[in-house]
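Just one chain follows, in the form predicted on its own, and it is written as structure tokens.
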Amino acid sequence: MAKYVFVTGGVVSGLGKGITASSLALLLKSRGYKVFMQKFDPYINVDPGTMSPFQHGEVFVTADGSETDLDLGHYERFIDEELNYTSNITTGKIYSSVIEKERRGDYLGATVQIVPHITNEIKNKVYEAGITSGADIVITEIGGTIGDIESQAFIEALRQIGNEKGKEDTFFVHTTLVPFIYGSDELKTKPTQHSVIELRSLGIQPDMIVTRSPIALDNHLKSKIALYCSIPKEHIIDSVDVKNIYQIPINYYNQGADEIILEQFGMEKKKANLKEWKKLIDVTDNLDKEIEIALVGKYVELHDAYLSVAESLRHAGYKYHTKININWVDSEMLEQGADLKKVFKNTKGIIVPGGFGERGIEGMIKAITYARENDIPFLGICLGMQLAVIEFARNVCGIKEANSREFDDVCPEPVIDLMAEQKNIINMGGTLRLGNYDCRIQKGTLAYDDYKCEHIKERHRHRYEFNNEYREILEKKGLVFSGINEASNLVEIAELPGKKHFIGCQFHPEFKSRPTKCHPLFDSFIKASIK
């Protein structure tokens, strides 16, 4: 049976609960245990799929096609495990499920209430993750902060799990802020004390407190927190600000955080193998080269909207001991007549990532034209690939009105069109082409050189596709469709030979990149950009 670790946060949001959860998971996995992770989000949206990137950052897609919170990207990158539909649960999902059961008559006419029906549904999601994953330990992060109205049902469900399972099977980690007050020049523990009081008033006593602060707490401050929060002093873990995020798991390891959890669970403290992770830290701390990569998009005001893309670029940089400086280029600015030579003056590679809607599209196409004509290494992802095809059709094949039906539903030359199975869909949420799909790669192409194999699986999130009616004319002009989904005859990869590096993919390779194992397409792109 799985053991359960719950990570909550107090005082303020943005303390790094996701990184704390990921770090603990990494350490427990390094000791040979199978670990699975979950994120509970209190918002009423069923999933983040229909939310604006400006509101919530990127939507991370799992292999099974679930649209999830971006924290799951942190989880997968840290523990290098594929997560699934049980990994991201929202209030919207819980209520939708309960209401559906009520409508079906599953509750036999009972009055449906927060307790026990909603809390039971939440508990079922926790236990389901433990059963279906086959994990030794499931780590669940609760979004928001203690005291938020919208998260109270989740906290009550966790309290019940704690009572049902007992200390030997549950462990509660609470992350808090210990602010540094300038003037008096001292750290203050009162916010932590009040946060724990709030948590205990809801029936949960934390087993570990992770304190976020600019400097480590001294023995006196830890003793004070231990006294007021009824917790052993050794169970107070410093989470000091660091320049290198990959250092955090090692900081926790040095304080014995994972050993404390295993001791409570009565599990063997196997020797940790952190050799690969420590090597990563050494590499990232000693990058001896740097280059600029231009990321051209419509959501660049919020960098989290392209979080996995940015991380994937950095991962590839690590392989070549190169720091990647991202030039965040607003595509609308390019539409308004910005000087491309100035914008891309120091750029060694241009990437156009995914997105939806017509805003900023022509600016992205300008950037793609600039990359193609000036032979600057280019990588297009999802929308980026589609725009590369439109640009080639317009400017090389002479199809002047080439466009996508996404931007103009009556365009005369739809080189990008709505997928056949999408045409009768009304609801937006969860209806895209999502998750892993097969792709066969043509030998003798850049894509084959990158992957070094003929058959791959990649994660998708799109509704429109390349229109095969235009395939022959584009191929005659030199565009190579090097990756095909044979089951649906869909173009997955398009590339332009004779260039230093010019390739676009319909899928999202950024979701499979890892800091210790960069994705082949990002590897190739950064390698070409460095050259």
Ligand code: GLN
The other form holds:
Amino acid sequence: MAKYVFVTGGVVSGLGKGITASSLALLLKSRGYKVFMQKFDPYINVDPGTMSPFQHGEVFVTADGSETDLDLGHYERFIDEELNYTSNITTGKIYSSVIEKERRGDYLGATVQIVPHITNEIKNKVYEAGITSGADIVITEIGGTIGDIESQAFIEALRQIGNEKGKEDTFFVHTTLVPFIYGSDELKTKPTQHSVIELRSLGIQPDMIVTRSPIALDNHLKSKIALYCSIPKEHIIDSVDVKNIYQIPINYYNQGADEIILEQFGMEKKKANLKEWKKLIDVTDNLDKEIEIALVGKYVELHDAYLSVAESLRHAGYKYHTKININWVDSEMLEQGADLKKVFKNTKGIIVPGGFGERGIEGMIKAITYARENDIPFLGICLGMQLAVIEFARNVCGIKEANSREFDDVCPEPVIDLMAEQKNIINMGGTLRLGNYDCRIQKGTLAYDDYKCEHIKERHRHRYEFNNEYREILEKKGLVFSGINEASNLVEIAELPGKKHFIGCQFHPEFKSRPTKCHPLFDSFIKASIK
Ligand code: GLN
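Starting from the form predicted on its own, produce the coordinates for the form predicted together with ligand GLN.
To see the whole picture, the full complex is given below, headed by that same chain.
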């Protein structure tokens, strides 16, 4: 039977709850326990798939094709485990399921209510994650801030789980902000005290408080929080601001955070193996080179919209002891006539990541032309690959009207077209081509050099595909389709030989990159850019 750790947040959002949850999970895993992670998002959308990246940041796609919150990306990068549909639960999912059961008559005449029906559904999701994962410990993060109306049913469900299972099987971590007041130059614990009062009024007594602050709390402040919040002083864990998020697990480890959890669970404190992680920190703290990579997209104002791509670039940089400075290029600015030479003056590689809709497309295509003509290493991801193909068709093959049906429904030369299986779909949510699909790689190509094997699986999230009617003419002009999904004959990778590095993939490699193990496509892109 699994044990359950719950991570809540107080005072403000954006405290790094996801990183706290991931760090604790990493530490418990490093002691030889199987961990699984889960996030509750109290919004009414069934999943973030239909939300604008400006609202929500990137949508992280799991191997089983679930569209999930970006915190799951942190989880996977920290614990290096594949998560799945049980890992991201929203209010929308809970209510859909309860209403479906009600319509089926499953409740046998009962009046269906928030307590117990909604809370039971939430509790089942927690237990389901424990059972299906076979984990020793499941860590569940609750999105939002304590006191939000939206999250109340979730908090009530956790209270009930705590009550049912008791202290040996449940552990509550509450993360709060301890602000520094300039002038009097001191840290203030009052917001933490009030947040814990709020949490206790909902029936939950925290077992650990993680305090986010610009500097560490002294003994006196910890004693004060301990006294007001009825918690041992040692259970207050400093989470001081860091430059590099991968440092955080080590900071928690040094304060014994994972041992406190194991102690309460009555689990053996096996020796932690953090060798690989410490090696990573040593590398990230001592990067002795740097290069600029341009990321061209339309959501660049919000860097979280490209979180996994940015992380993947950094991971590949670590391998070469190189700091990656991202030049965030707004594709609309390129459209409006910005001087590309100036924009890319210091750029050593250009990446065009995924995206949806027509806005900014021509600017991305301009950037691709610039990369191809000036032989700047290029990596196109999903939309980026589709645009590289359009660019090649227009400017090398002379198919001037080449486009994607996504941007022009009546386009005469649809080199990118709607996938056949998408044609009769009406609902937008959860209906893209999602998750893992096979890809066969042709030997003797850049892609094969990268992966060093013929059969791979990568994660997808798209509705459009390369139109095979154009394959022959593009191949004749030199484009190589080096990766194919054989079941559907769908192009997965396209590359241009004779260049320093020019490759695009229909899938999203960024979801599989890890800080200690960068993804082969990012590896070769960064390697070429450094050269
Ligand atoms: N908009 C494109 C499609 O749906 C690309 C999607 C993406 O980049 N994730 O096919």
